[in-house]
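The chain that follows stands alone, in the form predicted alone, written as structure tokens.
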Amino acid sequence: MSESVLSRQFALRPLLREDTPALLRLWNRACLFDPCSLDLLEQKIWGDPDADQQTSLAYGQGRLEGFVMALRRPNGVNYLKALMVDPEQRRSGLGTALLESARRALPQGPLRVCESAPDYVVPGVDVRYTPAICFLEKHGFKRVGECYNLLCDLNQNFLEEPRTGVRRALPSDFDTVMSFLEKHWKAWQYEVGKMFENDPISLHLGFEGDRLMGFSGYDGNTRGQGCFGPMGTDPEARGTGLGGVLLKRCLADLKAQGHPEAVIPWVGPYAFYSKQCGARIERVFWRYELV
């Protein structure tokens, strides 16, 4: 079925805020992996600073059966940050046509599936979406890597470990992080800058001196999930043994909060969160591009 011809059969319109109660219920039929709640449902997508009306759209009234965000974020990237359907009316063209819908409104360039950072749902494809892994491959996207979320068992003692220069962050050091983000990961800026309007703030820093060598936190993201991250030390510092005492640091403060296991999300090295928290791979994401 042509472009034009599917246009014509699904009316897209923007998604609109009245809109959240259906887009909650639409979420929850259509993702199974991954139940949302109204409190992150506001967060991902009324939260998002990239948020585009041209690229939210949304198929039904009433009860919808069809919704895309796709974006572009500020390092030029486009991202189809989500895209999901009701399962009584996938393979009628739906996801066709809001998968070129939003492509069309987006700037050209390479599109990316799911890891939308610094403000994403998941880092990727959960591989048991089996239909999800059909449809884009169906559309030319190819697959470019994995990644993976570790799950932690917090019913353990995170012993305090004497660690000179390691503290919560304090509202004085957003500048110093910032510019230690700056030279290092730039892309968690955004990330980690949430994280000082949490009361506490839910970070953690190692100083060597008056040198910011390492940081790690949590509900920078997806605030009140239990997700942790993320967390990086200065190149001289690794090897140290400050990445395991920040680690394990959050780790108390969400064991604190009530949260019976921890999430690691977006991992690479898995071998470090093994070794220093028992932590065990729970999800593997495929990683998309369509060019």
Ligand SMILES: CC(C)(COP(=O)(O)OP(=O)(O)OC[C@H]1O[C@@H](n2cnc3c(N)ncnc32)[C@H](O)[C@@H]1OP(=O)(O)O)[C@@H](O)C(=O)NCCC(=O)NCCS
The other form holds:
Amino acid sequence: MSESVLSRQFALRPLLREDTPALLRLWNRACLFDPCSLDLLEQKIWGDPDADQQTSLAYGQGRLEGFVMALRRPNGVNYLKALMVDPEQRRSGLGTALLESARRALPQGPLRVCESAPDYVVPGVDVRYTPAICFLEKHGFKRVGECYNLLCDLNQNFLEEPRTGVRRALPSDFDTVMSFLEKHWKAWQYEVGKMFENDPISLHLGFEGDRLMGFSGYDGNTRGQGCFGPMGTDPEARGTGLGGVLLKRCLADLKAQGHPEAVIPWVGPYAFYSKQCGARIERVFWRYELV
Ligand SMILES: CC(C)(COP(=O)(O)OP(=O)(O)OC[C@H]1O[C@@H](n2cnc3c(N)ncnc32)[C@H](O)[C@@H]1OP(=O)(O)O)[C@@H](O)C(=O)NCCC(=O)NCCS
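Moving on from the form predicted alone, please list the structure of the form predicted together with the ligand.
Let's see the whole complex now, leading with the same chain.
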């Protein structure tokens, strides 16, 4: 049976606010490695600034059997932010119908899986979702990379290393931080901007004189889950120990919030985190794209 015929078998409809409890049940049945709470669901589904009714589709009345959330970010890339089918409904073409319907409603352009920064759930497909990997490859998605979530045990002392010029951000630092990011990491402006809404501001800064040289933050992309990052230091400040100090200020904050562990998502430089705070690789994600 062709994919378009499969798509027509299912009466998909836009996700509604009142679906929230049913979506939470579906999510926790379908996505075993990403347990979700009502608060997280609110943030990720209803709080996403680019969410689009045409591409947030559900199947089922009362009890939801399937859900897809796809969207177009201002960077011109389409993302499949979430796709899930109830385990009892799998291999009946529903996943294909959800994917195809969302794709048809999206503007032209490449489609990446998860990694929908600045507001994302996971940075790729956790390799343990083997059915999803088979599903995506069947639909022509190509693997374009790999990344990791690290886990850091917070049951350790993050000694306040005295360092001149390192302090928590103040509301008046907002413009300086945004200009710094504009120059080095524009893609992080939204996430770091969100940190200014937290109380206390969940961002630490490192200055040399008046010049901002680095930052590290938490509770930006995902609040209340013990999530560190992002962080960055100016190329001129690398190798001076600034990054380690900034990192530990944030980890001390997350520990004080009561989290036993911190998640360091979407990493790259695991050697830095392993050395600084004993973080270990916890999850491996494959990144996929359909061109
Ligand atoms: C990925 C997922 C949405 C697929 O939903 P689905 O309704 O089972 O998908 P379909 O029935 O349309 O499957 C289409 C094809 O994908 C492939 N596929 C799907 N599940 C598979 C599996 N367990 N093993 C091998 N291939 C599989 C097959 O080629 C299948 O065609 P076939 O059944 O004719 O062989 C579902 O497995 C799921 O919800 N997984 C958990 C959440 C998740 O991992 N989401 C993806 C992250 S974005």
